[in-house]
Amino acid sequence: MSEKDFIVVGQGLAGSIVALTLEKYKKSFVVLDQPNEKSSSNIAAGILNPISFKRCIHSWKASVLNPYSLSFYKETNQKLNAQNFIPLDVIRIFSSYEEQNNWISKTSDSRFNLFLGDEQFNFTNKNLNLPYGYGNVKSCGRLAVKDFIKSCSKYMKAKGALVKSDTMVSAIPKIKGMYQLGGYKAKNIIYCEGLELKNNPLFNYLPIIPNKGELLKVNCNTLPQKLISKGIFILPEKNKNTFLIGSTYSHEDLTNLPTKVAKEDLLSKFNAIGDFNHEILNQVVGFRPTTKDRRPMIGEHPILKKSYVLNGLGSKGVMTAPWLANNLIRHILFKEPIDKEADVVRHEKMIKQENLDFASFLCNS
């Protein structure tokens, strides 16, 4: 039986940026994954941006996440030899003066210039609406999700460090002090199952809500190249003239399916953005792990030792994924505090008598 440092439980953007992290730390690992075509991983438009916009407010933790994301991924592009991630020019367009207002004057304030700008692009054409004039974000960029998760996949299995399987088993039994699966053995265990942490009997008590997302992708050959947002992004994809538009948010409707409703949403912001003549290609359905307290979810099993978790990323999970990955994984090597907004304890009195039962059947030594 092999024997590992860590066995890694899920292969999307979080799993494939923990293996890329515990390489960094020089520990060994094996990754076992079940592929997922619905997650959100493989459907994510993959957007950094470091901006609420809708109180034009920084996101969480945006000034430590976001250059600790941008250098990780452009160390992860060297190392993948792969351009999975470029940085986008992002323009918001003002819905008011209010808006126009409130952006400017936040473009001198020290604590906000480091993302916000009001430098005006020379558009090449005169489609778009700006009543109100646009401001710039900085420091963006877009993660081609898919393509990520592709490379990572093909990096690892080169390595022998990845395990695909139809019938992967969530919750991995502990026999004598060690994780053991398929061959593979490991004293610690990370899961990064997305929403498929609802069926592992050991952190299923962990609030994690689906979150419905539709994404429209079009041809349009009259849209600048720029990431634009108003109340809806407009996506500028590898293909010339491709886009994605999106994204819809929804925690009522858990169908795979596409819905017009969805697409007459987005179709409806897309046109008061401008006049583009343009032809729809597809609709594509994922579903987001967020939590009510829109903070991610990573540590440690409450009696299951060395068994963790790195959960609930939601829908800006390209910018926190690298720098939770690393808090985790510093605190598993060298007892560092996990950020304390994120910390899974937060959610203890939620634990049920059957995970601990279950825990405790898994723990055999």
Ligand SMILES: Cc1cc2nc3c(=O)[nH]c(=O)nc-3n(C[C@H](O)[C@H](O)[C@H](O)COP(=O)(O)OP(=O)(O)OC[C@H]3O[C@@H](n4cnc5c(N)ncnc54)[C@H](O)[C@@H]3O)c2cc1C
Second form
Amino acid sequence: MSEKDFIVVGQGLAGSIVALTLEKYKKSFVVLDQPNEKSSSNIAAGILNPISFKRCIHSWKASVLNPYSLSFYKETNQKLNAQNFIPLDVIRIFSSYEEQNNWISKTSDSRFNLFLGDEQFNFTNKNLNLPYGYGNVKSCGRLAVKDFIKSCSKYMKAKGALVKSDTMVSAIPKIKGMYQLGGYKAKNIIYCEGLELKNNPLFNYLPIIPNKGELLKVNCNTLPQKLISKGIFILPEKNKNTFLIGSTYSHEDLTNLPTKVAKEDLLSKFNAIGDFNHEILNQVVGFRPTTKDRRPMIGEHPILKKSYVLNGLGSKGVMTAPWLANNLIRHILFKEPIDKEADVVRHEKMIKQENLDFASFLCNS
Ligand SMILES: Cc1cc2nc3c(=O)[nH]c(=O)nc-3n(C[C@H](O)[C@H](O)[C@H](O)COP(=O)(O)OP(=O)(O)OC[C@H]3O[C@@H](n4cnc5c(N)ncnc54)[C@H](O)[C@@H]3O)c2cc1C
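Could you please show the structure of the form predicted together with the ligand, as a counterpart to the form predicted on its own just displayed?
So here's everything in the complex, that chain up top.
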């Protein structure tokens, strides 16, 4: 039996980043994953944007998470010898004079102007509607999440640190202080399961809520090669004339089929941005692992010690995951505190008897 410091369950965005972070701390690990073409990570647009446009404010902990994630992806591009992350500005097209005024006042306010660009730049395109002008958000970027996961798979496989399987791993029993499964044993286990967490009897008390998102891929040769936001985003893909348009949000519709409503919603917002001849190539659907309080979840199981979780990345996983993985791993290795807002202890009251029984069963099996 091969002994590692950590077993990581799941190799989406979360599991990949946890594994790379463990490697940074020179810890040995194996990642166990059942690949899923439709996982949130494989569908995600991958935009890293520190601004919440609704109120034109920093999103959660953006002043800390943003620089951390930018340097993480820069290093990771080098390590994986790939260009999965590309820095980009977001061009925000204003919807009203109110939004324009709000933006201008915030660019001169030190509490908000970390990311809001105040420089005048020339952004004209004869097909765009810009009645109220535009601004730029600095320090953004795009992670091609599917490619990133593929690069990580290749990298970990070469090190013998990845096992892909046709079935989901079930919660792993602890025998003589070690989690043991299929030829591996480790003192620590980190579950990075995304929405599959609902099938994990250890952690399924955690309130992870699926949020459906739909995206259109279009072909267009008149759109500028810029990441544009106005109600939706328009994101240039590697292939010069293809763009992603997204995304929708729905907690109600849990069917995994593309809908006409989402397509019409995206197209009406797209058409309001400008007049661009385009051809729709496809429409894709995915589900974000979100939380009610809009905060991610990291931490240890209340009963089964050294069993950890990283989940609830919601719609900002690209920016939040590197810092969260680092926070969790430093907590495990050096007993540093977990960020209070992200700590799973806030949901301890939701734990059910069956979760406690299952944890005791795993401890004693
Ligand atoms: C339409 C859409 C657009 C999005 N756009 C963005 C965006 O622009 N920017 C952004 O930051 N985020 C975006 N997101 C959100 C982002 O995709 C998620 O926050 C993130 O990818 C979640 O990653 P995860 O690793 O937690 O989960 P997942 O992606 O679900 O990965 C979990 C992996 O673990 C495997 N797994 C789970 N349980 C087990 C088990 N027991 N045994 C074996 N394998 C297991 C799964 O098969 C999967 O491979 C978007 C999401 C959607 C749906």
